[in-house]
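One chain follows as C-alpha cells, the form predicted on its own.
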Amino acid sequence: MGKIKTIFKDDLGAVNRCLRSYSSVYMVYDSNVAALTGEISKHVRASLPITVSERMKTVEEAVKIDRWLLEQNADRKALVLAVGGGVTIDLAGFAASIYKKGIAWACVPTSLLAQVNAAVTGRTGVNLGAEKDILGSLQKPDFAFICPKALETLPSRDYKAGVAELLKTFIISDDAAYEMTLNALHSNYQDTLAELVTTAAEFNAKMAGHGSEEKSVLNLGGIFCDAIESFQLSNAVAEPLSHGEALAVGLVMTARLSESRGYAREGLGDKIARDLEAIGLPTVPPCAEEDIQDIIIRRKKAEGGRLNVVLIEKIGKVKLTRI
C-alpha cells in the first residue's frame, strides 16, 4: 500500500476544494461534530449522522452505511467522506471499501487520536463479537484532511486519550520529540502542539506505506491494548477505557515487559507511567492481568503459538520480536 495523500490545512473549509473532482460526495459523519459539517457540505450530495461507541464498530453498522449509500444510489464513482473521530473512520471506510467491491473513501479526523493514527495509516476495522478489529480492509482513503481547528470542541477525555497516541508515535521514533510533546502539554503550548501532530502524523503516514515487518512498529501497546478492549467489549464493562486510554495502560505494560526481557534497562516502565499519569491517563488495567493474559494466550494459539510484540529498547527506539 502506497503513501496515503495527507493535507494539513488550518481552514476547514479548504476541504471543499478537494472534493471539487467527484462527481457525488455522501458524508458520514458523527453526530458530535455536526456543528463542523457546515463548513465542508459544498460539494456533498447526502449526509448521514451516525451515534459512535466502540461497541456500534460492527459489520451490522457497516452495512446500515453501505444501505443508506444504495438508496441515495450511490455508484462506484462515488466519494464516502468520513467525518469525525477513529470509530467513524472505521466505520465509514469499511463500508466504501466493501459498497459495490470497493468505491473511494477520504477522511476529515475530529479527535487527536484519529488525526495521528486511525486517518493516516489506511487500515479500517470493525469489531465481531468480543474480538477487536478482527475484520477489515487495507484500502488507504483517497486523501486525509488534517485540521487543528477540528480539535478545539474536543472533550478533555477525548484529547488526552489522544495524546496516549501522540506520545506513542514518538516511543517508536523520537525521543526529543516525546519530551517536547510532555513540555508543550504542561506550558499549554499549542502551536508547538499542533507541529508535534502533524510531525506524527506524516511519520505514520510514512510507515503505513512500508512492507508488513516494518510498519508493524505502528502496533506498539496494541497486544495489551487490544485485549484489554476485548475484555471490556466481552464483559459489557459499564464504564469502558477508551481505545488511547487502553493504549495508554499498554504502553506501560509493553515497557514492564521490555524490562523483564532485557530489552529496556530497569525504570523505563515506571517513567513512562509517571509520564502519562502526569497528563491524567490511566497506567493500570481495569481488569485483572491474568484476564488480560488468558485474551493474548488464546491469540497466540490461533497464531500458531507465536505472536507478533513490538518491545521498547528505550524511548525513540524499539524492537519487533515473537513471544
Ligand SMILES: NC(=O)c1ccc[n+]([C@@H]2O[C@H](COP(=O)([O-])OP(=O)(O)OC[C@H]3O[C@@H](n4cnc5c(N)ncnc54)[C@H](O)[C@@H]3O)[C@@H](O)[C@H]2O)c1
Second form
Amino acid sequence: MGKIKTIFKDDLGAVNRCLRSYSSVYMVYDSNVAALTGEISKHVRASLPITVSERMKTVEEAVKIDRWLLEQNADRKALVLAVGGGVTIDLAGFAASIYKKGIAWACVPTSLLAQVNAAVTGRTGVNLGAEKDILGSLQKPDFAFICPKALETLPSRDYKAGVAELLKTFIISDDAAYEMTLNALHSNYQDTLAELVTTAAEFNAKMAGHGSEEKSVLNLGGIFCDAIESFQLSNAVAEPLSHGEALAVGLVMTARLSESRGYAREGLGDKIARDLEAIGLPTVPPCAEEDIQDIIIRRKKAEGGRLNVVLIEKIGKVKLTRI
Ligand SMILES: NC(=O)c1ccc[n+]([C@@H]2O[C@H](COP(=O)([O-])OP(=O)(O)OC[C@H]3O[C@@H](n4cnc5c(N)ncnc54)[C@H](O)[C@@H]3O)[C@@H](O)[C@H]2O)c1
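Starting from the form predicted on its own above, please write out the structure of the form predicted in complex with the ligand.
Every chain and every other molecule in the complex is listed next, the one we just looked at coming first.
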C-alpha cells in the first residue's frame, strides 16, 4: 500500500494549498466542526454536513454521500475531503472508495483519535448491523492533514478517548513515549503532546504501509474493543462507550490476558488500568465478561477456530499470537 502521506501544520488554512491541484473538491464534514470549515473551503465546490455517531456509520449513510456526489455531478477526477473524527473519515472515505469504482479522498482529522489513527491507516470501515467495520475498503487517502488547532473545540471526553489510542500506539512501539504522554497530560504540556501525536501518527502511517502480518500489531486491544462495541450496537445500549473508551477497556483486558498466558509480568494489567483511570478512562467492561467472550468465541469459530491476538510482553513490546 505504501506509507500514507501525512502533513503536519499549525495553520489549518494551509490545507487550501494541498487542494488547489484537484479539478473539484467535495467536502463532507461533521456538523460539530462546522466552525472549522470556513478556513479550508477556498477550493471546495460543494459541502455536505453530516451528523455523526457510531450507529450511523452504515453503508446506507455512505450511499447517501454517494447520492449527493452524483447530484453534484462529481466526476472521476474529483476529491472527497473528509473533515471530522473517525466516523466522518470512515464514512466519507468509504463513500469515495465505492463512488464510480473509487475516487480520490483526503482528510482533515478533527479528533485526537482520528489524528493518531483513523486518518492514517488507509482503511475505511462501516458497520453492518451489530458487526463493527464489516464492510470497508483499503483505498488510502491522498493525504491526511493533521493540525493541532483542529482539536481546540474537541470535548474533553472525546479528547480522553483519543488518548487511549495514543497510549495504545506507544504500548506497541515506545515505552519512553508512553511515560512521556502520561507526564505531558498530567502537567498539561500541550507542545509535548502535539509532538507525541506527530510521533504516533507517523508510526501508524508507516506501519499501515507494511505487509498484513507486520501491521497486524496495530490491532492491539482490538479484539476486546470490537466485541464491546458489537455488544453495545446489538443491545442498543443507551449510553455506549465510545470507540476510544472501549479500546481503553480492551487494552486492560489484553494486558491481563498477556499476564495469564505468561507473556507479561504480573502487574502489567494493574499498571495500565491505573494509568488509564488517572486520565479518566474506563477500564472495566460495560457488560458481563461472558457477553464479550461469547462474541469472541463466535468470531473464533468463523475464523476456523483460531484468532490472531496481539499480546503485550511489556510496554513498548507486543507480540502477535494465535489463540
Ligand atoms: N479506519 C480506521 O482505520 C479506524 C481506526 C480507528 C478508529 N476508527 C473508527 O473511528 C471512530 C472513532 O473515531 P472518533 O473517536 O474520532 O469518533 P467521532 O468521529 O464520532 O468523533 C467523536 C465525537 O467528537 C466530535 N468531534 C470530532 N472532532 C471535533 C472537534 N474538533 N470539535 C468538536 N467536536 C468534535 C464528533 O462530532 C463526535 O461527537 C470509530 O467508528 C472507529 O471504528 C477507524
